[in-house]
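Have a look below at one chain only, the form predicted on its own, in structure tokens format.
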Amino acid sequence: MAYDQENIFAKILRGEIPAHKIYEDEHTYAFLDVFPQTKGHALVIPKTPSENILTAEPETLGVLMITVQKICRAAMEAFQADGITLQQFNQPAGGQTVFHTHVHILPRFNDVPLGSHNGNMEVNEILIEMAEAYKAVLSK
């Protein structure tokens, strides 16, 4: 399968679709999932096009994971999370629906079950608040 330049994450990277950005560097981009499964649910993507970890270059995965760790640490502080769940899907049989390498960061809270990724878009004002919480921690 060839990389699809029209996937939603490629469009976000090109600025064609808005996103609630929480972090960006030369190699990666992190933003909020608009269909969050938990408070602070974020996505980290590489800027280099690749479908998933099966096709990404090792260097791409390396810089991706550096940013994943940075966002995980920020999530723990910004949301007073008790833990973090990472999700990463590959190929349709593995649950992948957007074919651009990405990692879901899900802050977790004791005794709070993970919500479903059911297509209920979060209210924009709440997304703005969550993005600001991340940015406040990341700017320290």
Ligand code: 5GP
Given for the second form:
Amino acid sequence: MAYDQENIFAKILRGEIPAHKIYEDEHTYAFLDVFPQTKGHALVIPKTPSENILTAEPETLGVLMITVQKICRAAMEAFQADGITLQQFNQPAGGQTVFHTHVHILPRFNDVPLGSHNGNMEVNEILIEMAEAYKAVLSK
Ligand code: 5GP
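Alright, leaving the form predicted on its own aside, put up the form predicted together with the ligand.
Okay, now the whole complex, with that chain kicking things off.
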């Protein structure tokens, strides 16, 4: 499968569609999932295009994981989370729906089950609040 420059995350990276950005550096970009499965559900993507980890360069995955750890630590503090679940899907059979490499960061809370993968779009005010919570920690 060739990389599709018109996928949603490529459009977010180019600024063609809005996103609740929480972090950006030279190599990576982190933003909220608009269909959150848990409070603070974030996505981390590399800026270098690739469909998924099957085709990404190892260097791309290296810088991606550095940001994943940064966002995980911020989520623990921002949401007083009890833990973090990471999810990463590859190819349709693996559950992938957007074909730009990404890692889901899911803050977890004791005794709270994870919501469904394709739930409802969160209201904008709540997304803004969650993004602000991340940014307050990440700007320290
Ligand atoms: P996948 O199923 O490929 O692992 O994850 C794609 C994720 O992108 C899903 O969790 C879905 O909720 C999220 N998503 C789909 N469309 C948009 C969008 O327009 N903006 C944002 N921020 N997330 C999206």
